[in-house]
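This document starts with one chain, in the form predicted on its own, laid out as structure tokens.
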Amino acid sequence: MGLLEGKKALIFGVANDKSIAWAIAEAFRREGASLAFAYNGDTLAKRVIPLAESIGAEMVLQCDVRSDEEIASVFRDVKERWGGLDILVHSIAFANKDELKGSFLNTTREGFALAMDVSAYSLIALAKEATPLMEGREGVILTLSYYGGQKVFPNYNVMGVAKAALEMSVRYLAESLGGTGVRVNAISAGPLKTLAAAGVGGFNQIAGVVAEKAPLRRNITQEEVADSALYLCSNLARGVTGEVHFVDSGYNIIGL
């Protein structure tokens, strides 16, 4: 039997077969949970959809978090068809790439509220919605951040502040929640390819520093990453919550 046999999850923010949120999909199916998928755009749709069918999906929505009626008729879709949720998985950040090189002091204000707004209220508007689902199931809502969010690394700038936001936010998400046997946790991943990464200038360059100086002298890997998230959304981890949980080769740990 599975670590997560019987329940289900909703997933957000895979956009290819390099992405965190898709290992972790994988780790989930792997372990028993049944899966559904939202996405955003009809871009994303060409290579959500096959990768959804391709693991026996239940669901695929269309959802752009800005907007709290498409969440909204998300998480209806949801309940009329499994009748609750167990898990939630948010792995969702877009900034405008303009805003991820240079100095921080060029940041606009219209490019600050849109990586805000995404990056991290959206898990307070899926929480929202996720909630009343979860009532009685001592559900799970999961986050992915990054060091950046802690710390200042080049050309991270606007994005950083919004993962700042993010990991503060799961505190009181999760106290808000407690109450109702709701777990709210991040895992703050190390440096690794995606196509968000892709948009960060120097990543390679972080990357590098990152594998030469972490205890564990490496990067590491999106299974890695899911394992952790299985663990975190799993009864294995009941007693956990509020927590920001790094993969990172333990490079978090180090000075200089």
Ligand SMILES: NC(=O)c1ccc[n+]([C@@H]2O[C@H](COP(=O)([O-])OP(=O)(O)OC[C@H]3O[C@@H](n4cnc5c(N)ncnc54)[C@H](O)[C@@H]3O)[C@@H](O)[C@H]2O)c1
Second form
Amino acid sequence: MGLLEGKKALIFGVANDKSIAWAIAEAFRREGASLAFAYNGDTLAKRVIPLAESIGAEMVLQCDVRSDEEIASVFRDVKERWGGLDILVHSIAFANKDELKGSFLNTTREGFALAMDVSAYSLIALAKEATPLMEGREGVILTLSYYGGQKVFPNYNVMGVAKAALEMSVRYLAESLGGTGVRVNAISAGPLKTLAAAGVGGFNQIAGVVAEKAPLRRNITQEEVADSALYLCSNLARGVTGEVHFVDSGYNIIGL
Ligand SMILES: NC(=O)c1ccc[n+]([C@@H]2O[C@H](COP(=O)([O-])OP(=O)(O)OC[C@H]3O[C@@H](n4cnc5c(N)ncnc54)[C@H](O)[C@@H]3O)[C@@H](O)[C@H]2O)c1
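Coords for the form predicted in complex with the ligand, given the form predicted on its own:
Full complex below, order starting with the chain above.
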């Protein structure tokens, strides 16, 4: 029997087949979960809908996480179709490209608010809607972070501040929701070539340093993140909440 047999998982953040969320979806499906996807915008529809169909997704819903109405509509559809929810994956981030290069001092008020809204606050907004659907089901919420939320990396700038807020939100949500049996965790992934990573200046340089300095002397893969996501979202991790779990070839333990 698969680790997620009978579980219903709603996944936000598939843009294409390189997305971390897509690797997570494939791992969840392999282990028996039923899947629903939420994607943002018409331009992504032509990529995400065929991918979702290829994996037997039961729902493919449009949602810009900046909109409370669109979020509410997704969870209404999920409630109607499934009656409840076991797993929520939040694999979403956005900041203006101009603010992901150069000096952090160039962060604008609008850019700061946008990065925080999409990349951090949205986890709280989704958790608010998901929790009532998880009642009595030992639900799990998982988000994706990066080490740039704990230490300074060139060009990561405002996204680092948003990831710091996201990681702290994981802890506060874990405390808020623990009484209902819902667990909330994050994976802090090493650099991976995706659409989002392409927006960060000097990405290749960062990946090169990881390959040279990380204990495993290599970069990680989307599939390695997905397998850790499987653990965190399955009964194997039933005692784990409020955790930021590194999947980064061990890079974060290195001092110099
Ligand atoms: N790629 C990396 O190196 C890396 C490393 C660590 C953490 N992460 C994190 O993993 C997560 C997924 O990123 P990815 O690398 O798979 O890239 P990706 O571009 O495939 O995924 C990012 C997703 O965010 C979605 N998104 C952006 N704005 C949105 C909005 N307003 N409403 C709804 N969805 C929105 C995009 O549509 C896209 O599907 C992000 O949180 C990212 O910060 C990525």
